[in-house]
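Consider the single chain below, provided in structure tokens and representing the form predicted alone.
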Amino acid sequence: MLSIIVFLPLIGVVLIAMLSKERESAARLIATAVAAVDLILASLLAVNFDVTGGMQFIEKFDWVSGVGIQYYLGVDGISLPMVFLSALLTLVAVVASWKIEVKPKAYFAMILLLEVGMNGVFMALDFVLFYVFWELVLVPMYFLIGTWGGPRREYAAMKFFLYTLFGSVFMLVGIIALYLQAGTFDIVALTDAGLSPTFQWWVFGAFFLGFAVKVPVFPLHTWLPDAHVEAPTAASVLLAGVLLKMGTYGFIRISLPILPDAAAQWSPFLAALAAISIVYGAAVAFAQTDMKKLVAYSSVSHMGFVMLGIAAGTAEGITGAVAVMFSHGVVTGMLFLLVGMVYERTHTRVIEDVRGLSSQVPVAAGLMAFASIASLGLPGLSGFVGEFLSLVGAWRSDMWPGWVIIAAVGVLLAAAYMLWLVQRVVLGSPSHAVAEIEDLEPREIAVLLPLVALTLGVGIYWDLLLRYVDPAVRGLTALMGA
């Protein structure tokens, strides 16, 4: 089942590659069908998942037996929501790109290839396999930004690639060090390797650089705004919705259970960076005049809450971190879609130039207001669940309470800049750019409705998500000795 979910999009890539130039418009149909089937399979995975169990649907056999490399896949309550999110946002990205006209074959092939890497990262339980999927993600995202992006697309694509490759090199050093010390690439087996605290400290540092660039954590975040601003809408949705989560997933899946002593030693540093990221991202978001850049910097702030929960190391903190990862993917994906839809109609993302949407395009304006309010963490919507638990978990941990208080200030700042965005874009008299535009099409509404439903569902009924996450996190914290 897991192998099918991972590699089905690769079959779609092959089918698209076989299309003749005269039939390249069929690429969107193939991509939609493949992404839809993958989402159905991911949903079946969730339905058949035993929430009381550990790793499930395991597929394991020797790959390179001479050095102990295995083809090893599995999911638990932490990785399952990420797999579902990856499948959902891929389908959303494909349908949202239905009107793409420039090289549609290559475009949809890159999105499906990206899904292969994203799904693989969240399922791989062998370090070499994990690293292969981790690096695979870089290639299609590089081309999506560099080929279909904005005026500075080459610069943004190269910056994204170099930053993330820089982090990956250090992660590879950490993987090799673990193998030389423990003699295995098995991520699950390494949780019981009995590594010395000093060795753990250095390896944690190597993994920190690999994962922190991807999150991204301040001050390693500077590639993110450029990548988002220049990326096409679908690439921004997948970048914010899934790729950023790969970094924090790495901390939870690898750094915490395999290097628990080092995690405790690094915790004050992680907490400080998390608090700085939360406040810095929110403060810089205030200064933005471009809607897409504002949402990009808000991602830096929101991912800070994930890092705060990870730094706490408590069950509530880590559960909150996973909940923020899921909610952020849904809500920020919705925001980037709406910004892209407005841009397609007005050809501008400048906030002052698109004011007064409610009087001209009430459906788009209403959904923009909903997504903005969800992003600021209003109780009753999914954004509140994870941030609340992260703060509770951080307060109950041994970290300095000041970092928690600073993070709480970030919640207030998020409310301020998102409501200010709503006031300037949704309300008021319509600007010249929006005076003649049309409201959302049925296809665009259909793309957004599943994200709206998930935002409401998780926000009202927390157990919809936490029933998967909490038992897995309890097992993780027991493994850490917390």
Second form
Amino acid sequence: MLSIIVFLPLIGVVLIAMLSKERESAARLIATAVAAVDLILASLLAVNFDVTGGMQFIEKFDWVSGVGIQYYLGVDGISLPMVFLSALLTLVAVVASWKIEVKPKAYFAMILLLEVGMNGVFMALDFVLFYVFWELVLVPMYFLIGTWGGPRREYAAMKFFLYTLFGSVFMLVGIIALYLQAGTFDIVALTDAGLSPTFQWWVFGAFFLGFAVKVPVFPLHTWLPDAHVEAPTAASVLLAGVLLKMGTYGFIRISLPILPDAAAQWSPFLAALAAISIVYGAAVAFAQTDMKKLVAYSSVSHMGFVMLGIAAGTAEGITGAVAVMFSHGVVTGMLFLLVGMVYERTHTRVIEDVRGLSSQVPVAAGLMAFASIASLGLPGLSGFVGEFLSLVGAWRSDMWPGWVIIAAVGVLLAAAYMLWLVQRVVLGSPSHAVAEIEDLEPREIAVLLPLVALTLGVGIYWDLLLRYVDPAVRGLTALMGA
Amino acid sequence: MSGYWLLIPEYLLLAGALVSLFGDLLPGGERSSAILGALAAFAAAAFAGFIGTAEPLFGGMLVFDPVSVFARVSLAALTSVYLLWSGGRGTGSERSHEATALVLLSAVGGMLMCGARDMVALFIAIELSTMPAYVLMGYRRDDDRGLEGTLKYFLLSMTTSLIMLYGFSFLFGITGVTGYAEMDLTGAGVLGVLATVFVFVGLLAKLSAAPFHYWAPDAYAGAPTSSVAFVSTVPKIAGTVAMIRLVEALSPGATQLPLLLSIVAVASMVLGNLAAYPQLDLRRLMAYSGIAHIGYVILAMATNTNTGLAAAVFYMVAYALPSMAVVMIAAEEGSAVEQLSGLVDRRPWTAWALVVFLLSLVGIPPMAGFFGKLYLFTAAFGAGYRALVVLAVLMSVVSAGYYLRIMREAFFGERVSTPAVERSIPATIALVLLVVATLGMGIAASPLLGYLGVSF
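Form predicted alone done, so how does the form predicted together with its partner chain look?
Now the complete complex, all chains and molecules, led by this one.
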């Protein structure tokens, strides 16, 4: 089952590659079909998932036997929402890119290849396999940004690739160190390897570099605004929606359970970086004149809440972290899609030039307002769940309360810059660029609707998400001995 | 002596070389000898694999252990792919038959190097392997730059051969034997150190490891790109095997060897990667990248563990596959990086194949290069070379910079240039084989590693 979910998109890639030049428009059909089937499979996974059952749907056999590398897949309540998110956003990204005209074959093949890597990362339970999927993600994203991106796409693609590679090679060193110490690449088995605190401290540092670049945590975030601004809409959705989560997922899946002593030692540092990321991201978002850049910096801020929950190390904190990961994926996906849709019509992302959407394109404006409000964490919408839990978790942990207070200020800042965005873009009288544009077409609304539904669903009925996450996180904190 | 049949692969290559020399008499024109040579080399690879491990030959002069078998098979197979490709090109010069013969002769020398466990046998094999390479590198008689590069290569190579031979004479003087089995440098003192240094300086220069690398960029840049594809890859596999055997043999007495090798490894990794950055010519770029990769290999040798040495050979092959392919593509599209511009529109499949090769060289999974690095770094880390492993992974990030520059040109380049050479079916097959091998060697490495005895 899991292997099918991971490698089905690869079959799609092969099919698309075999299309002749004349029939290249069929690429989007193949991509849509494959992504849809994958989403259905991922949903079936969620339906058949036993919330109290720990690691499930396990597939495990020797890969490189002499060295102990396994092909080992499995999902638990933490990875399942991520797999679902990645399958959902891939379908959304494919349908949203329906109109792509430049090299459609390569474009859709790259998105599907990206899905292979994303799904794989959230399922892999062997370090080498994890690393394979982790790095696999770089390649399609590099091409998506580099080929279909904005004016500075080559620079942004290169920066994205090199930054992330820089982080992940340290992760590789960490993996090697763990392997030599404990004799296995098995992520599950390593949770009770009994590693010495000093050793853990170093390995945690190596993994920190790998994951923190991806999240990204201040001050390792500088690749993100460039990548987001230059990336095509669908790539932005997947980048913010799924790729960033790989970093925090790594902390939760690997750093916390395998290196619990080091996690405790590093916690103050992580908390500080989290709080700084939250406030810094928010403050910089304030100053942006480009809508996409604003959303990009708001991602830095939101991912700070995830890091705060992880730094807390308490059950509430980690549950909150996973909830923010899920919610941010959905909500930021919406925001990037809307910014992209507006951009397609107005050919500008400058906030000053895009004003008064509500009177000209009420549907787009309404959705934009909804997404912005969801992003700022209004109770009743999904963003609130995670941020609330991660703040509570942080408050109840041993960390310096100052960081929690600073983070809470970040919530206020988020409200301010998002509402200000709504005020400028949605309200008021239409600007010149907005005056003539058409409202969203049914396909675009169809892309956004599931995201709206999830935002409302998770926001009102928390259990929809937390029934998966909570038991898994309790198992995790039990492992950590917290 | 009953073991002569163990050398059937060498006989096949030799026969192919001799027939190729009279290639003008063959039907089928310019391509015939290359295709024939490819078949001979393929048969040699198959036989080498079929023969497998065996008892040593000539009283231990030539051994057929797993590492040797693996290297022999890879070397012959790569030679076969190379000849297939060069036969498909069907261009080059009026003397393409000779080129085939030279390639096959060089391969014979390489095959013997893989098994050699005796100084005399090794020296003869090395000379047999490099002599044809001089000619291949200077194949264009009318090109001054090429001749200059070749002359540099020739002079330096001869000098280092002599230094190595000098070292061998010391070794013989100290130990009284030429075979590695009874060689023991323990207690040899300064003389032993000198001998070790001489021997390894010679080998390191042949492998173009820093600081003995000066000849490589000039020689490659002056040579026909199609020759570089062979000379810069296949002989290095043999050189690596020859070197790990000497490391094994001399390590007990030469306590400074790990230090010497570490210094060379660091110098090669740093210098190779940094110097590759500004290169505009793919041959020069690949020359420097080759220096860098040799640095990783030598890092594994410094461990002097079975796993480390096996990982070194594995890595070398994992490097040779994509590296040969990149130079082949450069030979077809033009050797300046900017001539790759617009490759994705011109030849999309080649462009995507190029991605596989370049990412393998960077060490991105699931390509062979990643698994090579994984085993190599694990071996080195386990042997205590932690700082060097960190340096090595950082350098692989640096290397991503210049490999991506090539990719960027091929995919995002605005200039449109025309390919230098038409693509033929054999050349396409050769590239496809290299793609499959580059992907497969990592994903399906399990039996291979078991065979080589890599375990941690």
